[in-house]
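In C-alpha cells, one chain follows: the form predicted on its own.
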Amino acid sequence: MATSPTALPTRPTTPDDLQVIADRIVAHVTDAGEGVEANVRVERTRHGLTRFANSFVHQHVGEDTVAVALTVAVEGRTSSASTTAIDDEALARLVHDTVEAARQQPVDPHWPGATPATPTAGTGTIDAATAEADPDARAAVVRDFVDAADDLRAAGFVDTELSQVAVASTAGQRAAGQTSRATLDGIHQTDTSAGAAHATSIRLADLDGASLGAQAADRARRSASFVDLEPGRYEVVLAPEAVATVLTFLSVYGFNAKAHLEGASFARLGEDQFDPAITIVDDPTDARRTGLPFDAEGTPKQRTVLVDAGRTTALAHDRRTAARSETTSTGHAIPGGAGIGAVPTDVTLQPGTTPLDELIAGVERGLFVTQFHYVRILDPKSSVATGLTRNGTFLVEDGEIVGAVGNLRFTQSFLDALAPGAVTGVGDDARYAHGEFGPGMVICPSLRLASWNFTGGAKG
C-alpha cells in the first residue's frame, strides 16, 4: 500500500514546515521524468519595521511571507523561477512550467549539477524574543535613541527579522535552519548637520538605543558648524561604517571567484596585496553572526580566510565557480546569484588592540570619517571607487578633533588604501557595521590609513 504524502502546511511557522514544502517540490520534479535535476529553496521571512522621523514614530510595518525559489536542469539546460503560492497545485504548476522553460534553453555550460547530500553543522542562531518582537518592543529602542538628545531631531528605523530556510535537491541534499536579526540605524539632526549611529545583532536586547543616540547626537552637534576643506590626499581614521563599505566592495568585486575567473578581480592569490595588519575572514561560525550555516544552493558554509596577514589566500566559491576552477564550493552562493557569482556575507576584519581615541591621537593632520555614502565602483580590477562622506567628517590636527568639515567626494582605490605600509593602526572596536549593501554582512573595527584621495566637495 502506497504511503500518502505528508500534508503541506498552509501557514508554515517552522523550518520543518518549510522542509515539507521543499521535499514536495523535489517529488514533483522527480515525477517530471528522467534526466531532470533541481535545487529548491523555501524561505519564510517575518519582518517588522518601525520608522521614526522628527523624533516621533510614524510607521510600523510587518510582513510574514513564504517564497519558493526553484532551479531545474534538463540535460544541462537550466531555468529558474519563484513563487509565493505554496499549495500543492501551485507547486506542481511551478515545476511543470520551469521544466518546460528549461527545455527551450541552450545548454548551460557551467551547470554543476544538483547539490549533493552533504551534512550541515548547526541550524543557525535565533533569539526567540527578537523573532517575535512586536512594535512596542522596537518603539522602546526608538524612545531611548530619541531621548538621548531631546533638543535635536531624530530619524531612522529599528527593525527585527526572523529568517527560516529549507533547501532540498534531487541529489539528496536536505537542510533547514533559522536565524534572527535586529538593527537600529538612526541619526540626530541640527539645522545644519546630522550624526549617525548603527548597531546590528542577533538580539534586539543588544541594541542600546541610549548609547547610540548619544553617539549620533555628539556627531551632529560637532558638525553643526563646519568649514570646506581643499581636495587632496589626507591621512584618515575610518570609523567602522566607512571600513564596512570598503570591505563590502572588496568582497563583491574582488573575492568573488566568478569575477576572478572573468579577469575582473584585483585578487592575486598568494601575493601580499594588503598590509600585514589586515586579516579578513568570512566566518559563518562566529557566534555573533546572523546568517545561516548553508548557502542558497544548500552547500554548507566554510570558514574562509580571504586575507591572512596581508596575503590574499582564498576566493569565495559557489558550485558553479568551483566546477570551473576544479575545486569545491566554499558555500558562498547567494539567492539569484548565478549571474553575480559567489559573495562573502559573513565578513570579519580581525580587530587590533588600539582604542579609537588613540588612533585619532596619532594623526598629525588628517580626517576622521564616520560614514561613506553613495559609493560606486569605477574599476573593479583596481578596486577604484568614488563616493561621498556623510553624517560627520572631522578635521584632526595634532591628534585632536578641531572641527567639522563639509562633505567630501573621494576617488580612491580601496586596494591601495589597505596596501602594504598603508595601514597605520587597527582599532579594538570591531562590531557589525553597515556597508551600503545591507546590515548583518560585515563585522569590522576602525582603521587608521596613511592616505585617502579626496577629489572635491559634495557637488563634484
Second form
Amino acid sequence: MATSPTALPTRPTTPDDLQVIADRIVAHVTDAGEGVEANVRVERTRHGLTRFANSFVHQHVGEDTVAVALTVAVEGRTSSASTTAIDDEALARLVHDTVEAARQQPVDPHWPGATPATPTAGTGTIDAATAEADPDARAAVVRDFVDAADDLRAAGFVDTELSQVAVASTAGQRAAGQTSRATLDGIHQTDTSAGAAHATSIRLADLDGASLGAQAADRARRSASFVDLEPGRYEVVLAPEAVATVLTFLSVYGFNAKAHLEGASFARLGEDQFDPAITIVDDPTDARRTGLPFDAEGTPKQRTVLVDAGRTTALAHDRRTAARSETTSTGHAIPGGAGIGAVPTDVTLQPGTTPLDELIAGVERGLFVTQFHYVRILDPKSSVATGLTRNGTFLVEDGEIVGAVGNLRFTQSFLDALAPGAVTGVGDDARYAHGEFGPGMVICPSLRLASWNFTGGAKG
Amino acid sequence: MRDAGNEMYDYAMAAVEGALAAGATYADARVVIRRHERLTAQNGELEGVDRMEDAGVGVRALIGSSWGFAATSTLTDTAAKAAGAEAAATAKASALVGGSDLALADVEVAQDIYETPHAEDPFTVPLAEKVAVVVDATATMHGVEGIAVATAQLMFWDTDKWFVSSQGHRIHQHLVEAGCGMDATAVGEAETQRRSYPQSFGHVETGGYEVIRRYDLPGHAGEVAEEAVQLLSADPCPSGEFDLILESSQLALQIHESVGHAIELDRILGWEAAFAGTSFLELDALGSLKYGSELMNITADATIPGALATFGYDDEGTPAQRVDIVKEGTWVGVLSGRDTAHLAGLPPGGMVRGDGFNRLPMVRMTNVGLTPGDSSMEEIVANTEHGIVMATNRSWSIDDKRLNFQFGCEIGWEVKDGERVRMVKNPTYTGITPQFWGSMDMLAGEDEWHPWGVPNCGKGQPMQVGHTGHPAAPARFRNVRIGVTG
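Moving on from the form predicted on its own, kindly provide the form predicted together with its partner chain as a structure.
Full complex below, order starting with the chain above.
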C-alpha cells in the first residue's frame, strides 16, 4: 500500500522496493486530478556480461540501473515517459510533465483504459546465486569453454541478469516479481571455420562451459574443410537455433495482433496454415521460463496456443489490440512496444519424439543447418525472408553427414517451409535456443523440412 | 552553451578515483544525461508521445588484457566511486582467462567544450506543432485510396556528456539530433507494398527543429502514398544480370553494411567474432587491397556539418577527425579507438562511442561515406542501355565477413535505352563486396550528395544502438545479379 514520503528507497534492491516507487507514482497521478489514468512500470536490472575473443576476456561489464516507465491518459489523451531518476521530486516532475503533455494531445481513440486489478500467478523464478553472480563466477564458465579446445580461437559471452519489476495502475493493478537468467553464447574458430554452442537457463550453474566448448569445437573442426554447394532447393534439418529464428520472425510479424489488424500479418485464424506436426504455444507457465508472469502493462500472461496441430488459432494481444478486436489482452505487451504491437515472448514449439540423428538419417540428400545469420524480412504478409547460414552447415547424403559446405544465402517463405506436408520430422531435443533476436524467447526442437530455397553461396 | 556542470565532472572524477584506488592502470568515466522524445502517428491519429530521460555514470577501468566497465544510475559521489571500484574488480576477474596486456595509443589530453550547432531547440517547440506534422502527414497518406497503414514519426535527442580520464581529460559536449520519417503501406491480396520518406526507418541529422522543417513531411505525403498503391499493380522486378543504379539513401546503407562494418578495427581483430562477425579485410592488405573502382573514395569524417555522426570528441576524448578509408579504390584506413589502434600500430581515429551512460564505449562508425563524383542521376540513366534504378531500403542482410550481401528496395524502375520505361516492385540485388564496388562506373556529383543518417545501428554485447552517418550520391554498378526471389 502507499507508504510515507520518507520511505521511498534511494537504491532499490527488491521487488517490494520497486512496488513502493510504483505506488508513489500512482499516488502522484491521483493527486493530478480526476479523470487521470495511468499505468506504471518500474524495473531494476542488475546485469553482468563477460565477453571474450581470441580466447581471452577483453570486455567485462556490469550495470545496476533502475528505470521508471509511465503512461498517462487525461480524458483519453495519452502521453508516455520514462526516467532513471527516482527521487520523489523527480517522480512528481515526471508525472506533472507527462500529464501536461497528455493534456495537449488529441484524443487517443485506442486508449483501452488503465490495467484493471487482476491477480497474477506467481512472482517469477529466481536463482539467488545467478542473481548475485560476480565477475569471477562468469569468468570461470568462460575458462571452461575456452579450455575445451586450446588449439582453437574462442569468442562469445557469458552473462547473468537479475530482472526485478513492479507495476501499478490507477485502476488498482499491482504486481511485482523477479527473475534470473544466465546465457552462454560462444564459438570456437579454426582458420577457415567456426562452430557454435548456446545455452540459457534460470541458473548459471546449469551452463556447462566444458561441454558447450567441446560441442562448438567439434562443429568448427568438422567444418574446417568445406566445399561450396550450388544454390537451389534442398531438404534440410534445422538445429534448434535455426528453428528459433524462424519462430521469432513468425511471432513478431505474424502472431502479433497489431500486424494482423493492419493487414500485414500472414495469420488467418482457423485455417490450417501449418503442417499438422506443428503446435506453437506461448507458454509463460513452463518451469524453464526466465520471464515474468505479467507483461509490460501489468496484465497476467496467458498460456496461448498460437498454432494447434497446424491450425492457426490465436494471436498475441496487448490491451490496445484487444480493445480494437473486442477481446481481452493475452498479456503480451512489451516494454515500449505500443508501436510494435504485442509479441509472444515465451514461444514453445512442441517437440516430437525423433532424435536429431534420426532426423538426419532420413535425409537422402540435403543439409544440416546449425544456425542462421542476419535474417531480414522481405514481405511480412508472405513471410518471405532472406539470411545466411553460419557456424556449421553440413551436407547430408544417404542419411549421413558427409562433409561441410560453405555458408549459403537463402530467400524463403517461413510459412511455406512449415506448410501442410512440408514438415517431415520434429526432434525430441527441445531446449532454449538462441535465435536472431537473442536468448530467452524460444524453446524448440530440431526440425526436418522437405525444402529450403538457397539462393546464393560465398561467391554470390 | 549550457552550464559546464562542475557537479557532473565531480561524479565522473569520483568514479575514476574509485577505479584507480582499486588497481586500474587507466580509467575514464562519462556522466551522461540524455533526453529523447519520439512522436508517432498512424492514419491521421496520434499514436504516442514518448519521452525518455536517462542519466548516470559509466566508468572504464583497464587492468591487464581487459576492460572492466560498471555503470550506475545513482548520481552521487559514493555510488560513482563504488562503480569505479566495481569496474576495476571486474577487469581483474578477467585475468582468469587473460591475454596480453592492452595498451592505449597516445592522444593529446584535451580540456574543452563542444556543442552541436543548431538553430531551434526541438524540445522547446510547442508539442501541438510537432503533433500536427505527424498527424497531418499520416492523414494525407491514409486519405489516398488503397493505403491501409500510414505512419509518421519525429525523433529528437539532447545529450550532455561530461568526460574525464586518469590522464587529465575534461570534456563537456552537448549534442542535439533531430530526425523524421514516414511510410505508407498498401495491402494487396497476398502482399504488402511500402513507400517511405525521406528514407526507410527515418532520417536523422545533428541539428535542431530546423531539420524537421526542411524535410516537410506533409508536403511529400501524397506522392509517397500514391507510389505505394501503384506498386501493388506494378510488374515484378525482372531477374538477371543488369546494370544497377542506386539512389543515394540505398547506397548509404550499402556503404554502412559492406564498408562501414568491414573497416571496424575491432572486427578485423576478431573482437566481435561471435556476434556480428569478423571482416574479410586483413591488416596486412591495408594500403594495397583493391576495394572498388577508381571512382570509389570513402572517408570517415566526424566533422561534416549536420551529419548524424558529427561531434567534438569521441568517448575516449580523441578529437573528431576526417580519415581516408578508400582512396581511388584502394583500402587505406580503418575505424579505430585508442586500444585497437595501439594493437595495430595505427593512429587512433577518434571513433569510439557508447550508447548512453551504461554501455562500454566501442568502435563505431562516424560519417562513413563516398566523396561525390562528377555525374548525375539524369546522366547515369541516359547512359544506361538496360538496368534497374532502385530506391529506399526495404531489407538488408550480409554475412559475418561482410562479403555476401542481399538488399531489397521499396521501388524500382526498369531502364531501357536511356529511359525509365516502367515501375517494378520487389526489387532485390545481391553481390560480393569487392566485386560489387569494383563495378561502380558512374557516380553523381555534389548536387545530389546527401549526408544520410542511420539512427539504428546495432553492435556489441550487450547490444548498443549507434547513430551513424553515410554521405552518398547516386551511382551505377555494372552487371549485378538482380531480382532474387523466394
